[in-house]
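Here we start with a single chain on its own, the form predicted on its own, put down as structure tokens.
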Amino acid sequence: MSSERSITVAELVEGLGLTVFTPDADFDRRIATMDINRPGLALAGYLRYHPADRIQLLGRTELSFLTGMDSREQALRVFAFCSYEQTPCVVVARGEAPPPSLLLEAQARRLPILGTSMVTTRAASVISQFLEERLAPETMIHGVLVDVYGIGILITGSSGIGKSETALELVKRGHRLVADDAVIIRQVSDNTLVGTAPPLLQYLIEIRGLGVLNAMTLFGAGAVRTHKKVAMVIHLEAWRDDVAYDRLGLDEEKVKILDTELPSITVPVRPGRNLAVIVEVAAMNYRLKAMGYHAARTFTEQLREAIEGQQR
């Protein structure tokens, strides 16, 4: 389940504590893109490729350029700049006051004019980060997300296979729970997925026979965290004798979540297997691979050299 996200200008104002210069504007205008535009070319009169659907950020350069025009030219440029209905809002940086001509035209078109005391580059960074968090594509996955040795591991599998019990054992062993049963995963950049718990399920874990438990209350604040980058997926499935499971670890599976591929391991489940230990070792092995050491490939290469040595 994924969704295209947007927020209102009112949410931007509340989230960043921005100053409002046009209180009667339309604050229900929606922001659907993470990009920000500094409209120097638009104020110079070149509007052919003007990205009007973005937040328009005015810094000292744009304001000095605008106020340096004569009143007639300034009015014409501001009229054209404010004429786009899809423009969500204009943000003025450095604590500067917007020019009267801009305020007058914006009020006539109910275009929100906002302000911030931050310098322009800092304002662009803060607004971009806020939009990335709020507008990132997201999906909800049935599973458990845990932080094991600093590695975010998403445990998936059919209902009743033992995902929550494995997470509970990992928490007892000193690792941290992020989400149980439902995991909201957001794509915050091209190759980065971040998982969180739905607000109603935060810190909760369901164990059949015991019911719903609060991991933070039981094990302390160090046993949970609110979000974690997802690094790999471990899929639990019931052991089947007719399946030839990988015994060397040479087969590297991938699973695609949103637009990002993650390494995936399928772990067969049967009585007597300590799944928590397997997940711990999988996390440590992932870190070793990231450092350039691949145990299965090393073993295979040594085995090949031994066989070739005997044949000589």
Second form
Amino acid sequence: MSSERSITVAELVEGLGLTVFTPDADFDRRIATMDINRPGLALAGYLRYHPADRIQLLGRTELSFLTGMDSREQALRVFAFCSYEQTPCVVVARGEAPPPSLLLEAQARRLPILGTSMVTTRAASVISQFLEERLAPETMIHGVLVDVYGIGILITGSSGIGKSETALELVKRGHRLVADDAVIIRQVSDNTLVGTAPPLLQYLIEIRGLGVLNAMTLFGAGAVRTHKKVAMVIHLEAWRDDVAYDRLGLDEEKVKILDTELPSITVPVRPGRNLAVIVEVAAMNYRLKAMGYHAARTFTEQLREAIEGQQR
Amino acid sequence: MAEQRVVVKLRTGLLARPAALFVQEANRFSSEIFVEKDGKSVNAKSIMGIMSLAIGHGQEITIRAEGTDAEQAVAQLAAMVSKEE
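Next up, the form predicted in complex with its partner chain in place of the form predicted on its own?
So here's everything in the complex, that chain up top.
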């Protein structure tokens, strides 16, 4: 379900309100990488590892370097720099005007030259934040995302197992709902997944017999979140007598979403089992482990010592 | 696994009520059923999932199922959305 994503230069211009210096350029060029390049070395003539597929950001340094050359050399460097078809666009920071030689060459190649009034490092961070948001691999998962004691917990399980009911009980207990039933999960960086609700479904929760409810209007702004980092997965499944469920908590299951492995717990569901409390305790136990205390391991250690003590 | 691309002919698209009926129908099958639109795939047994796709009249979706009654499920659900009413 995940896919390599890209956006067009036109979307970048619109999203960040950039100035356009080359209205006739090809704004359908696609940006597929989140990285940005400051092409100082490329303009100095070193093109061996030139990352041409990135947005090229020109700051004061690059501009003054370029304009400091004699016109023949400048034309030559600009020609080489603009010759890459995979370059999506060039952004000039600090509200500076692009040098005429660059404009001329870019127009010939239909390479978009854009401008922003931001200073260069700020522009770089704004652009990369925008790209991260738009290019991060994304998937939709059938489940419920809640924030319990600050831990983002994704509750999964088949239809009708009680995911939404568990979320409702958690919200009643003062925790927060992020998304019910359909969760958009984005890989924002290595090992970080962030979940949100699809825009149409924000704050909504569906409970069999009650229908669609709005958790924010029912419980208040403190009961919902727009997004949350996903820290662990709790999988609910119908209780089966022939399955051996984890009794110790020593083994850690993992589940892979996009490129990230998350710790996962399988909780068997049986009428009368209070799932919300189990989820709450799982969240607290996760925090304890993160703080360095692992109850199951500590206990095993004590048990081992007790057994060894007898043998002495 | 069964799969079918189908154009939604329902006049209103999958508005709340038709979506609820669709999900109800999907829940009668034991197969895992998915509906895909524009590369986004959701569980067909989840009303919120289906509504999040905002499927309109004339749009093309893919219905996919895996399980013992997959063929039947896909045929039934495809017939449901391609009815003109």
